[in-house]
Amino acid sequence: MNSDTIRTAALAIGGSLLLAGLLFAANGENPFEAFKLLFEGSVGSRAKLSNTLLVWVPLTLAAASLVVTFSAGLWNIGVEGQIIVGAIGATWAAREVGGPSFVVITAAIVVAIIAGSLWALLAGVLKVYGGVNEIFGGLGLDFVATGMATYLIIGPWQRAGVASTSGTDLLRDEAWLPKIGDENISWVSLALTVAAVIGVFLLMRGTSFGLKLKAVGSNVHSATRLGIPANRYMLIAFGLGGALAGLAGSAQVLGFHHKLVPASSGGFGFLGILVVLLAAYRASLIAPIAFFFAAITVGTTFLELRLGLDSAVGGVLQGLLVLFVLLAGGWQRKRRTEAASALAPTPSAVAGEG
């Protein structure tokens, strides 16, 4: 990480914390006490750290998915729907596949990955062959995925004698991911998330595929002239991104809700966009940034209980961080441009040398 990146991060974090502190003070609260409670509520104990990691897992997987598609120049806004479809696939397998826990869980994860990948490829086909912008195609498929989940919950998979959109019946115990001791988080979901981040990092940094994918994202027309099949690479990017999003959906079903709920995505797809933007599309940074966002998300519920602050303050803090990162980045770019202009020779100097 170069000095400009460190300086930008320091300015962004410092500025956002300062403004957040002023907002706490304007609300009549001690800023230091609020930040202390925010810390205690997210990582102050093993149980709270476990809850933070429950949020970190799907958020990091969503961000890893977006690193792949964003590197290819694709704004995969449909990641929310891909998480939901992955959750649907995991629920189906958990309900239909029999056998011991290892078999059921493995089948559910595999089906979720395939379902998420196929759903993402649908957006890719609309983009590549139908000329539909991936933003509009993705958003449309998000609504369809949410509608599918709601239909299944109140229709074929509804709870016996209950007409409710709160979710299906709980999955049988064999479909629950094994936990770490008495904590809520599963070591399986943690291991899969770490493996996914490392895999994306290695893919984008150390393979010719990653370099070609970035070339497509930088300039699709130039990449095509260089002999890179841009359409194929965009479809592969959608497929890989959807697979990771589907994995996030399986983590939500098997490791958190233990059933299918309408909001299986939890908004992590959209929040993952902010994570990737802050990480500047680098896989090496998404895990710590996602943890910071997860800590804010969990910690603000503690602020609500102790100080009576609305839980929406978490979204405000996250938004402030993004705003200050953009401002700090713009300031750094302006400084570099001014420095380059100062070093460049003037036309009169060039003429004198001639």
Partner chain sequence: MDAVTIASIIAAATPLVYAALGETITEKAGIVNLSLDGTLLLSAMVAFATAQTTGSVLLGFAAAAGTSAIVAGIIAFSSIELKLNQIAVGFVLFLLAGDLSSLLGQSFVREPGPSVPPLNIAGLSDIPWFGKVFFSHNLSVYGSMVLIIVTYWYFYRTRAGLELQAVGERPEAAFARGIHVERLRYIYTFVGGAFVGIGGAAFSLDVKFGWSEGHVTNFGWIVLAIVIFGGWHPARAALGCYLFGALQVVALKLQPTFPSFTQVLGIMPFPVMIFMLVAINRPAFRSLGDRLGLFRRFLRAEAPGGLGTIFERG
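Switching from the form predicted alone: structure of the form predicted in complex with its partner chain?
Just this one chain is shown here; partners and other molecules are left out.
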């Protein structure tokens, strides 16, 4: 990172903080008070930190999943649906598999990973063989996944007595992830998330698989000429991304809701895209950025409680931040290329000769 990048990042963060402050002020709140509450509400106590981590887990897993698919040049908007299908898979296993905690949880996680992976592969097949852009294929499958979850909740898996969209019955205790002390967060989901991030980082950094994925992502034709079976790699990227999304789904069911709810994904798939854009597609940055985003998400619900400010303010903050960083980055590149073209021939100028 050079000083220019840091200056740009600082400018973007400063700019969005300023806008956030104005936003608070416009709603009649003292901006400093609001920022203080935001901080207290997210990391101010053990319980708050635990809540933030509960959001951090699925958000980071979704972002890790997206790093894999983005590397292959894919806009896997279907990650939302893959989380939901993972959640359905985990719920199914938790309902069907008997025995001690270790067995149930392992089974539920494995089933969730497989389910998420297969669901993502569907989007991959639609793209590779159906010619449907993955944005729309993934979106269509998101709808179907939501439909499936809703159907299960009000149909076959409905709560005893009342069919309600609020969710299924709570899972039996063996299917709950073990907690850290009295807090809601489980060391199992934390450990799995950390492992997933490290795994994705190593995969993209040090393996020929990751490099080939990047080649496919930046130029399918060239990658094919270099002997890389591009379609197969895209499908693998979908499968791998789906597996991580499925894992996120299982964490939502086993470690947070303890039942299947219609919106198990909680929008973390979409928010994960913002995290990855902010991280400039680098696996090394997703964990801290996801933590920052999780803190904003949790902090703003506290803000809503205290100040009656709609929690959508969190989304607005996150969106503004990413927008500013993108624009500032573009501005910086523009200035750099302008400066460079005054010093050295641009490649297009040279190639354009003759």
